[in-house]
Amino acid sequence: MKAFKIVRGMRDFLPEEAQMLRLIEGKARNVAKLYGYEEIITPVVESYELLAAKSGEEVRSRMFAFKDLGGRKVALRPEFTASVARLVATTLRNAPKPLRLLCIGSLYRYDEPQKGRFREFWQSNFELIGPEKPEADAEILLLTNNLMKSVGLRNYAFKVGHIGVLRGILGREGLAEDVQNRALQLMDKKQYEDALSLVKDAGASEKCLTLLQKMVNIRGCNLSSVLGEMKRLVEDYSGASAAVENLAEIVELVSKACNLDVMVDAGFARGLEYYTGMIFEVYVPELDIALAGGGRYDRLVELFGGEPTPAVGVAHGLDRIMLALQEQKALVKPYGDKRVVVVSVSEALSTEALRVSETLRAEGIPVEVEVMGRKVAKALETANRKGIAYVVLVGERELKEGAVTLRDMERKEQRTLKIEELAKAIRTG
């Protein structure tokens, strides 16, 4: 019989991976808990049109479309912004503001794999819906530190931009949307001079060429100097002016509120047509990819048929996050159930031990029975490269007494206890 490969670009989660990728989740899912984010489902597949609209040339060449039984182009969705901009431009459309909505969930794109990424990923999203302000971008980046702190990254730190100062000096070159946005699709893959050459085709002046120039090599982490020198170049562009200062009020907030390491990039870029505003990425020194990204998007509800809506938001990449993990060492702490087998000494035993795995279960312990057939020795042996926790061992002497024999396979210990002590013995260690 043919032996199947995973599908290039795919990949298993073996119970190990599979339970710290939850844990992450779960880390998520607490986050938006304690935010006040309520958590909505929007479908995998969505018309290709809705998806393309927004998305970037580099996202639209890498989706996964196709025509479905009915002749519709439909794509599996490579983000969940698009998704939540249509919910909240129709359905949600009448709903209070601000809206705080989460999504968890795959997501696919075709890209080329490679370490970090992969063609299926997982990601937590969150979107605030509403809100102008800049504490509502001051708190994307605040509920992002959190989730990286709760899950025990350490030396994460944050790239903050704004997209606003970039378009703000070439839309005052009079330069196409389209032309401004395959510029700063190349200065987010860092090819500067590329995009410069780019710029510099469509008609863009000297002044404005050495003012980019400028501001792809302006970065750091000293807030007031690079957020100064931004102001200092900019001063002639209104519209870029106003972005500096709309960034420069946001790391204030952000930089009060808690220790957060930040750097300002004044030629940062992201590929996402539909940006607006503030931008930024987190990164780790052991990978050169980012674990989380997000910004302002003012626009795309409007886009997509509802009223003129402020929106902010973030992508954490939970695999990525993962991987982080992994390279750093950092101890994930598994769930906190102990592990626990119930093995019957004989065969005859077997409905007791079913019993008794009932009863464990029944007080909300976890209980696995060995249904093998193995000998208890054999069975000691498996529980024992399992890692599992207790042994409980069900015996026809003891049973007489109503009671079992407890293992702590750590300790290499047993005692005989009654079947209604075994709970809390089990949760007492």
Contents of the next structure:
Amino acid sequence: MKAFKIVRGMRDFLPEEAQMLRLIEGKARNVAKLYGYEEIITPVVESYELLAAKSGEEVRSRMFAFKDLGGRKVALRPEFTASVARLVATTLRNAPKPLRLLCIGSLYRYDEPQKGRFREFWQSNFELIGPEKPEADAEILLLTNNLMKSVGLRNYAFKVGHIGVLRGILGREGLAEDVQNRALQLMDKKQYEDALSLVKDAGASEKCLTLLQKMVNIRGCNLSSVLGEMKRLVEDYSGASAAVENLAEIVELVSKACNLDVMVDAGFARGLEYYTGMIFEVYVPELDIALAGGGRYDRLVELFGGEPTPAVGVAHGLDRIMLALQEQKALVKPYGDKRVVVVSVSEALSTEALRVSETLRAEGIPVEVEVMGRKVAKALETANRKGIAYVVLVGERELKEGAVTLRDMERKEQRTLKIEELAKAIRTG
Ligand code: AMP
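Can I have the other form now, the form predicted together with adenosine monophosphate, not the form predicted on its own?
Now the full complex is given, and it begins with the chain already shown.
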């Protein structure tokens, strides 16, 4: 039989990496707890129609879509927000607002694999459903900041914008929504020239083109200057002006609440079509791909047949955050417990070794049993190689006294102990 290879774009997480990922996931769960978000678990498989409705051409064209055996057109979820909006439009329709919901799991996109980009990836996704106030947008930024800080990430930066600014300008020119979407997608990929020629061909005025050209060049951390400049440029566009006003309120709230500095980017767009308000991404200097992204989507629930429901959310790329931490060499090794192996000196004592192991586990001490049939010398050698802290040797002579031998592998010392004293000895080192 030939040796199988992993499918392109997929990855294995070996124990150390799996632990890191779960550790980051644990931090995200803790953030959820701190901010009052409750977990829901939605299916990996959703109807294609639901997922395709408003995700944007970029995501739509990269879905793992197929017909199930019943002939339904389905797809593996490329994001969580569509599933959440489906629930809010149906089962959770009458649930009191705000709803604070957390989803954690794997997502699937047929992206071109590269560093930090896989076809299966992991997110923690926070959605705040119901409020239209800027405090809600601020909360999503603040909890994202809390997560980045709590995993130990350094020098991360928030890039913030407002989709209403560019849409306010394009809409005023009477450009069709699909033209606007395509232009915004090009801007998302920083293909500003292509975006401008697209809107020009669609009939945009010279004034609009000049304005867009100026907008895509305005960015910076000096908020009063950047926002002031944006305000001045869109003065004649009421929709865009309101968007700048809203953005200013949000960034002021976050900077006052926790001194979080953000970079405002007037030409910032995001690939997903459903955003209606503030949008943002998080970056670190070591990587040129975003670690998290989110924004406001006030019309999605309605689009799925629910009541008009404002909402704002964020998706944190858990495996990307892990990569960023690896790049920054900032990962704390998650192993807290010292590893213990129990070895029976002879085969006849293997039942006793199991019994001693169970006694230790009952005390909450993680224990591995030697199950390869290795003799003591070989078992000690293996334990050394694997960085095991303690080996418990179960021998006949000691057992008669209700005792075993505890070997400290690092100090290369051993002593005989009563079985009931063993757990305490291991715990206190
Ligand atoms: P999006 O849903 O496109 O806003 O993505 C939100 C976050 O998910 C991004 O900021 C990334 O951290 C992560 N992400 C998106 N696509 C991928 C991918 N192909 N591989 C790894 N992480 C991804």
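Note that the coordinates shown come from a computational prediction; the quantities given were computed from them, not determined experimentally. Numbering follows the first chain given and starts at 1. Heads up, when I say rigid core I mean the largest set of C-alphas that superpose within 1.5 Å between the two forms.
Student: Is M409 one of the residues whose C-alpha moves 2 Å or more between these two forms after the core fit?
Tutor: It does, since the M409 C-alpha is displaced 2 Å or more between these two forms after the core fit.
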